[in-house]
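Okay, so here's just one chain, in structure tokens, the form predicted alone.
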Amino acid sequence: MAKTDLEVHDDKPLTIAEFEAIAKTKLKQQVWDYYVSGAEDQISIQRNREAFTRLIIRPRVFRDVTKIDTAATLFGKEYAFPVGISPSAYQKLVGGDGELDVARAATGRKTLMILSTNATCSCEDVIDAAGGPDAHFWFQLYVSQNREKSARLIRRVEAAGYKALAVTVDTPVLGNRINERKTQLILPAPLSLPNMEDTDPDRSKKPSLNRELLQATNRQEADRVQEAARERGLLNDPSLTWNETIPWIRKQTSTMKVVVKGVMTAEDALLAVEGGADAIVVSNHGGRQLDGVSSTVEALVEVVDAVKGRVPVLVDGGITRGSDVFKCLALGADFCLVGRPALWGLAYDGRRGVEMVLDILERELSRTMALSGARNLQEIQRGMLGVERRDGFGIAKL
């Protein structure tokens, strides 16, 4: 007997957690482990999520919330709501057409996508799938030891139409990802990394050199990998500094904004502003780099207070509910990014699955705003949040 429309609708996942549970059944174990795991004891990946539960919403009532406006603007581009898609590698491993499906979904829902350097689709094809440069997509950049190689990539993504470079600053080396050390992820044929340059014809059959360095068990092994990789420039550059790197990047592009991704302290936020960054992304790399750091929503507070509105502040990490987005905005974020939730949608049903994930977050945010008395993003204020009092019963307003 055929199912009714209502029964079919009821089978659809209604939360990000439900998408995650389905993705776990669809993905190969090695791929699932790669995306879901963090570094070492995975303390920070857990803290990213758990920190949101400590923030308590203080709703305002008797406000006219007939119309809720979730529109947000970055660099002059208006997006339908303040949730974009973080860069994540190897998306064709997850499902559908990989980055192409994610790009189509982001465009269909009028929001931002940041394409990973380690994408399995070319930067040109992703922009084409999004409908062209009007998509206002950004490109995530790892600066390699071979600066000319990085310069060529910057010029290439600028020519393709990307509007900003999200320069990852928290990865001079890979974090100690235990699951990746036990079972190294190698792209199966015919997948490749079309945005990367590598003269080794067999590189696609091997772990990346960054991962070979991660596997080193002593100083001698590490030195050997680093020496072998130096001339070819296939390792992330560990010599990046505030004084040198942003000015160098600016010399390579005449149109793209420079966004610093991976800031977790007020001190570095100030250096980013003083160094000329156009925006900051508060991120701990999804808990995949240095284990034991704070959650991103905890770090967000000091970064926002240090920046004082001089540049936009974005945040990612642990966001799985529209109410999480609301809390980030209340703490002063201008925009939020999600990584794993988009992958769970991609695993579920390609472009359609990613669109469903974005729709869930948009509806949950809109509903949270209405129930909290905020008609637009500007009305979401820090005073709408509190935490449990330490010196007695009740809620302390932030």
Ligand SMILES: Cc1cc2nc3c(=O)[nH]c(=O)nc-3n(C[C@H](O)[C@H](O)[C@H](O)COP(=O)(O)O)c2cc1C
Second form
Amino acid sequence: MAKTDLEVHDDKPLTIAEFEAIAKTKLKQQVWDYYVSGAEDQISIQRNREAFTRLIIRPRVFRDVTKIDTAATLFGKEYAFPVGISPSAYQKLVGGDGELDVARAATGRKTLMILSTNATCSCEDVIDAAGGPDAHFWFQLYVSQNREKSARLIRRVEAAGYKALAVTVDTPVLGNRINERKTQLILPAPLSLPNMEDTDPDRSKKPSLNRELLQATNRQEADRVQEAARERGLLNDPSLTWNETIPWIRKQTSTMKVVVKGVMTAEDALLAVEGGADAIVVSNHGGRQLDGVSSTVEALVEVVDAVKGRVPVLVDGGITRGSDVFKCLALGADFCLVGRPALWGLAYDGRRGVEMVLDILERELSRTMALSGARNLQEIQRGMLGVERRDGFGIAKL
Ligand SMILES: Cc1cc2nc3c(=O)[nH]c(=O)nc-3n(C[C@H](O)[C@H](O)[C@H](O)COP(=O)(O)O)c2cc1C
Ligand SMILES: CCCCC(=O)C(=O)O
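Now show the form predicted in complex with this ligand, given that the preceding structure was the form predicted alone.
After this comes the whole thing, all chains and molecules, with the earlier chain placed first.
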């Protein structure tokens, strides 16, 4: 029997790029556009990837690399390898059981999952799918204008067994996503957002208010959406500040760590540490928020140097190879996260697809370590990296 194009494509993918190509053929155009796009000219998405190609590995050899240990510890929990899954919204749109499959894969591979506030599965079901609170998952928090609502959500995820809140700080409003404005994302009827309280019975037939605001083409329209939303507390709160917000979150929880996700400068990293954050995620939201910012690996250097080991530093954005993970760790990151690659795995084959993606990253990282003479994560040092000189020939040590 003749194979269809999809079947030909469907030979076991060996790289994240191959998973992405397959996901493109499987997902509906609108869903693909939503997942793949960034803001405006997508410069920061491109930069996230390109920055990795500028970093050159300086391998050490003859070091007995029979045993490679990739274990990484965060907040006292040991994960099998230093690649977890970034929070991304609406995973049931991609396929399978959405967040439940991602959770099963993360537990199956003994790594971290961060669940989005905008998940299509409840925070309790995700912990159940992960096999209970031993999974050590984190919950990503968008703070709503209605603080009582956010306080209830924090109490709920704490009771469910999440170990940390990753507070997203780069989304006071949505970035200018041209694709999304052209093909609006509306959650199809059977899907809902069970972690968000929304009293509007028709909400699933409409774009979210964050997205309505993105559609506003003049100030009057924007003011009207903001005004309507304020009453119901359905927008991300744009008034968050370092002084007020972390202390407020701390008051709502006695057990969870507070992580800030979306820091891109040394200045903010210092404010985060001084303000009592327990960890920092260097992130530009996968290039979906402010376009024109640096790549996350570029920002990672200044953040690591400012933080000086006082709290763990995580990073995401454009990681598609184990060697990218190696480069982030060499620059001083404690842990890496992937957003879209996990979604491409989910589109490929639910839980199994996500596990395959994690396996590729783990195998590539282990191999890069062996070939660079690093037997464990501590041996991955900044001196193992150089950067291509732009003012001459050769490699400048970092
Ligand atoms: C489709 C999509 C939805 C996302 N939704 C969220 C979200 O709900 N909350 C959040 O903090 N970050 C969200 N992010 C950003 C990711 O957590 C992460 O920072 C980013 O995807 C990392 O880049 P990568 O996709 O290149 O790995 C989303 C990213 C994508 C691609
Ligand atoms: C309020 C934002 C929801 C999802 C999100 O973070 C994204 O699409 O990047």
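Quantities reported herein were computed from a predicted structural model and do not represent experimental measurements. Under this definition, the rigid core comprises the largest set of C-alpha atoms superposing within 1.5 Å between the forms. Residue numbers count along the first chain shown, from 1.
- We note a C-alpha movement of 2.5 Å at G392 between these two forms, with the rigid core held in register.
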